[in-house]
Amino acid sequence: MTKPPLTLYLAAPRGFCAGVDRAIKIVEMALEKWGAPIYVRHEIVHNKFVVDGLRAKGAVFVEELEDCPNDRPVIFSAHGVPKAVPAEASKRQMIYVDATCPLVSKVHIEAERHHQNGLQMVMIGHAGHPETVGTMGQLPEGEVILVETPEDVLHITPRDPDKLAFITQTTLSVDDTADVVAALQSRFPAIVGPHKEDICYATTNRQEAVKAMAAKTDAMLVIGAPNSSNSKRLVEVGAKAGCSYAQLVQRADDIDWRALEGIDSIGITAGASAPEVLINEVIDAFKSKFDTTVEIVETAVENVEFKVPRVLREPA
């Protein structure tokens, strides 16, 4: 039986960022140095393949950092952490490392200073987001005010309207934030922003390969767990720049093949906690039912990397 033909167009770059890679070698190197079980608190990464793959080594996930002992090494997500996390495992005297992605970490530094020159910070995230919480838990409580949309902004009380500086989340939508950094700025005029863009590059390179995708694809995959932000973002960056079918899946077995009956062309990316394994297992299913040409949409080329804690490139 003839397979009917498909053009798929793999978005580059894709799947995982610096700090992503960066932190599962802080895990891997962590239960090298110091053997299982190593705690890490929250999902190192948000991605089920890569959580279970390190639990498989010995990585133990908890939730908060009372889940731990205080004789064995625990490993702070990528997503960052407040700053009562670590000083709670320095008074327990618990060995930590902190795999904060130094994009997060120098949001927070940000924060920081804003706070020493008096200003009080408006953060635009997503409520109960680790980072969310890790940025804002870098001060004391009240001085950020967190904001989601545009129309939050209307409602917002600071303590002084000259007095303000904004922080973003690192895997936002570039538009989206966008249109909330316009809503600051023409109520508050005297409003600071970050010296450079506080989205990460990762997450605008992405976003900006779907934008480039969309318009060729009758429908678009993303690659991605349900709980990742940079994930969901590009769904909603594909729909909006045209695509009529955007959707998440976790690997093949999630494709919805009745929903793709018909078509022609389909976009594939990954957020940037998806390993390239499970963007090689989805081409491999459409390979499997269509007579499938691959064509590269690369909108940018990525060579960043983060060094690992010295303490783990020092011998135990």
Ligand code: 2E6
Given for the second form:
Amino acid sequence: MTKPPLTLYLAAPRGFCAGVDRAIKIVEMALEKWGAPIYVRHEIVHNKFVVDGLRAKGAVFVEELEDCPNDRPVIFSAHGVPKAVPAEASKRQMIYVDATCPLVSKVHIEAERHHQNGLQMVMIGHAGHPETVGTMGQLPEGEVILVETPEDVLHITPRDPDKLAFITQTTLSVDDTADVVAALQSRFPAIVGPHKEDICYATTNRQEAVKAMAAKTDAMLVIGAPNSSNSKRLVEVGAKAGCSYAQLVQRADDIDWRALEGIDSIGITAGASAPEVLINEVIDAFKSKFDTTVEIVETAVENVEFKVPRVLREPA
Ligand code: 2E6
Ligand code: F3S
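Could the form predicted in complex with the named molecule be shown next, to go alongside the form predicted alone?
Below: every chain and molecule of the assembly, starting with the one above.
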């Protein structure tokens, strides 16, 4: 039987960012240096396939530091941790390695600097997300007010409206965040902040590529996990940019082929924590059902790399 023709648009950039690459390397190098088990506080990145792979090599994933023994190394996930976590690890004389993405750490430092200058912080982020919890946890209770929407901005009651700064989660929607920043600047004209927001290069670039792809196709799949903030934002950006069908899939098995009946094109991208093997698995699934022509939709070229911490570069 002849296969129907299909143009598969592949977003570039897509998939792993420099922070994810570094975080995974940290776990692998810790396993090499100290042997198993290595404890990891929270999923190192939000991807089950990555986590299962590291677990098979001897990593033990836990949610809290209290679930780790004192005498085994622990790694903090790429999303960052409240200040109390490394403080507690030091108190317990544990070996720990912080895999927080340097671009998240940069926001932590920003928050600290504003706090020392006497400013109260407004954080734009998603309630309960580990990055938000970690960033808010850099400062004492009450020093960071969380907002998610322009509507939230209308209801906050800062200590002094003239002494405010804002920071953001790194994986937000660029466009939605601009609306929240505008609401903050309108209600608190003296508020200080970064040039635009703290959304990282990888988030920004993946959203740009999705918009370019949405101009070419009405159906889009984003490879990523349901708890991955940046991946979920890509689905929203695709839908907002005009894709009538934009879905998150963890891997090829999740594809709803029924919903894709009759399509002549598909856009594929992947969140910053989705490994290339899963992207290839999805592409191969399309190739098995369609006479597929792959076209790359490239909107940026990335060459960012982050070094792993020195303790892992030194011999044991
Ligand atoms: C750390 C910070 C930002 O849910 P989220 O998108 O934040 O996390 P992952 O693990 O899906 O993506 C990478 C990442 C890590 N992004
Ligand atoms: Fe870092 Fe952005 Fe990736 S904050 S972990 S480079 S998605």
